[in-house]
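Here you get one chain, nothing else, as structure tokens; it is the form predicted alone.
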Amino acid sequence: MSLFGTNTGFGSGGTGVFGSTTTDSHNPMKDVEVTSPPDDSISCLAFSPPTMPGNFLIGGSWANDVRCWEVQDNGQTVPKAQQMHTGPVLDVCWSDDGSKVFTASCDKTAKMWDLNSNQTIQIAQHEGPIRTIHWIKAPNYSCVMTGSWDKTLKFWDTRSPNPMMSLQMPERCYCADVVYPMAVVATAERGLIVYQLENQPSEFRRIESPLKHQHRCVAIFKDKQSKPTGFALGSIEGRVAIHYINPPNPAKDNFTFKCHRSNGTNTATPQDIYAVNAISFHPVHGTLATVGSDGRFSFWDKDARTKLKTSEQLDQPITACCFNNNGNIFAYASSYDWSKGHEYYNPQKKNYIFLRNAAEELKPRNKK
């Protein structure tokens, strides 16, 4: 019976893999850590994708380390490989047949690392730090996007040091997503941009931001036939927007919900608010998880406009989130993001990734 199967005890309280029960501030849910974290706040994390066997898990960090560990069955992980950027890593993403891994860096520089030989070239050039960067496949091309400060999009082949496409966009790049044949990305500035990917990239249409604080994350949503139909977008004021790109009553079907705040609605007490550091769906449910300055994640349902789930505090943000392929592991890491300045930052401060069993919890309220 595999630790990630569907009806283990795995993460959910009571003795944690690792023996106490007190209750353990960097670590409140008891959930299975990962060995060798990055020794600096960890930007982002992919798992990899359905076509490889097994269950790897990427972390980049502002170590300037791009690290790779294998998440076997029982839970445990073992770390494989790691490379390095002359700068932080803040992004990454796989190839959909999991033979490479690409990495987007504060060093201007985006890097393809097969993992088979364990080497790394550089693919991308940018005049700016390079903020996201996703794998496209399309029927007819396949190719890699990175968005940047410089306020370009750019799409590289792998083989020539020129882009086969670059794309101005108004302001710099702040976050993104691919789900082919749609791309997103939100801006400095509050912009919000839809590009379609089909034959080759083109913009599709300028949204007016649902949000009215800076973008920090977004992530696309499918619809019941696996075609991307909207996404989710969070802010740095807790709050996230579920925007369809063609709803039948808009005004109806987006919507905004609060989140990633404390002190509840008392009115007395100003409420403190935190930022929306990730978003990433459910591959099977739909469902979302969401992850916050805060130090919690919380699981929500759009459909039925419900929360699923709010974890204990950490005793840090919590800076990235994902999804193993089949969504029975959620992976979050907890580091400090720098959301309250200097005088928070703590060196002495370990930064953790965890893993928790997420085949129950992420289930929809009403199954339809």
Given for the second form:
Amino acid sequence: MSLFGTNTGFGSGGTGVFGSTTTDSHNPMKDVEVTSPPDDSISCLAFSPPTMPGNFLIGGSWANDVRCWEVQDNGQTVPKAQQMHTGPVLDVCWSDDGSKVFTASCDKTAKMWDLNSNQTIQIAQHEGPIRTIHWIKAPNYSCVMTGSWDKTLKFWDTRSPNPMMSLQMPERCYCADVVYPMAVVATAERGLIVYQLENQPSEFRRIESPLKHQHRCVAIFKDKQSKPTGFALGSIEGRVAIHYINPPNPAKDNFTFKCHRSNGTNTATPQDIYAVNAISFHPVHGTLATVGSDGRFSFWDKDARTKLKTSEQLDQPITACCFNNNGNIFAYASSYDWSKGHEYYNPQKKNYIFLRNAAEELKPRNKK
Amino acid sequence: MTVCNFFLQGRCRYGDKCWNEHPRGGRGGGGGGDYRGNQQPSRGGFGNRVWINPSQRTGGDYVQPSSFSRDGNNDWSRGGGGGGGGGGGGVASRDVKSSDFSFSSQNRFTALFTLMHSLRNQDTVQKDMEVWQTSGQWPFSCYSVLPGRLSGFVEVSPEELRLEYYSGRASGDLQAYMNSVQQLADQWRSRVQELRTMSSSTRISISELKNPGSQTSAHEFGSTASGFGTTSSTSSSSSTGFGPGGFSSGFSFAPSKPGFGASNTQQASGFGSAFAQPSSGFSAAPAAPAASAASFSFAAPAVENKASSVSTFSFKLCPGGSSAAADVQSSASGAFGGAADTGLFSAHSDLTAEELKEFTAKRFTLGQIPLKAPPADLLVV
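Following the display of the form predicted alone, present the structure of the form predicted in complex with its partner chain.
Next comes the full complex, this chain leading.
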């Protein structure tokens, strides 16, 4: 049975193979488990771009390693390669041609991993841990953008040890996203800056954050013409803000919604509120997925302003998620995100990466 | 476009929808002109803000739509829709020189809106704190109530904390990590509790939230104390925001504030209340937890606008004069009780006979309004 690309109920076929026992809640959604997951929390996931045949998944973890798996059409995952940093890896990204992977780590460096030769070289250096890394492909230049806790955003030509450009930010970079020609960076203290990348990166606008608490994740979405038009911003307070850059009617177009909270309708008992750890947009449908510290993932349609689906609760928080290039696979990682401090950290607990068929569940609601 | 005359006088009914031009930065004492009557524009450069008129309460309906939970808040930051936001936002964005009185926002409702917002802010903050405490969400986050942000919260992301832990573990010294986490947690807990119980000091800090931007203004403010108009050399926006706030802050800031002298009876009574409210906050500020204190004493960067809202608050409350003032005072005084009001009030011995007479009189006499703080016992409760 083909797991990806068709609508067969793969759950029926795959369950038995992947060890989901009846009482075990580590995989309540009965999704495909990736083999050889990292030994510590997974901080980031990235699928290969469409320029490369097949699906390759890269995952960075707090065990200082970056792993690469090939995801085959029948759902099997084959570990391919691994590289190490000297500190936990916080972010990974692919180059546009799919031949290189960039990894950013707490050891203040970023590396470029050539998959063909399985070699890495350092391409960036910061004064503090590098939190985000993105590849920018513009018509007249290409570079790697790194955002760090040293409050700078640097752009690197991978051939030179010095940055092409360095932009100062008001605070530490917490998350970022790039869809040419727009880049959004969310920083500490609720900072939110939009950059435009044409010709050369420059600050476009600083936005007053629509959220009241710490920013946690950001993802840019595109309009029907595939131009980036806004972003979704998640915070630690179980809330996501959808913000358009130049909406016709800001008061009506921009909105926030609550998610990843317990006790949905019961207002009597206090709600548990969980952080939104990552947001990903489906490349084809434009619907979004959010994953949170409560161990659930949810799919939403931002245009119809409805929730499409919420998963069952996993026994660990979900720390990262991503869609593959054609939107058929949704990958999410189940591992501890430190949302409750060190007391709840169990180094022995196994971390998982799950793959789910995303072709059907993320279709937008027909409305308006 | 023709320049709107009404806007210049601070009386434009259409606000942003007006077809005529509303020059920004061109508003002098015009704003105050209407309601202050004998008020010289130069005097209350910011005091002019006080032109809020209780009768404008009806403007309150105007504000309803931009409730906090929605992104009507965006209107605030844009300074378009909500008056308060318009006032705060519009004001803040302008580059006001010390002698430039253009702080007054484009419509008369701003002060009213800031007032209402400050009240709503307090509720919002309290509810949010309660939720934060019970929900188990990540504690080490900043927090803000639009349009400003509340100080006293340390922002640390889970990843940063985790990295600290890992470094500690690698170096073998986890105790330092534990201690710092414990400290952060305690700090957070106390700050949340304080905001939740909403003491007078925090109340002030929250009302001061209105004006993001211009930090230093606070300093100027306190120090110069001369015509409000002049203080704001660097403070620009903040001062403007301070307009009304400036007014009251002038007061509460205590004794010598010229603003005092500048007011007419109406305001004076308002003062009493304004005084009470902010002062309590004021005095409490130093005593209160560092965070609120910092934010409070005008010196607080993040906090600008509080003063403005406070002032408007007091004004709002004294439509008629002393009676309303009394009401406010009573609540304020109550709050006072708790506050460390050492520097807040003057002792009877500090005041001259005339000043004492003024304080004991039902209304202030124009031109003889004392510049020192009233004695606590003379406050009508």
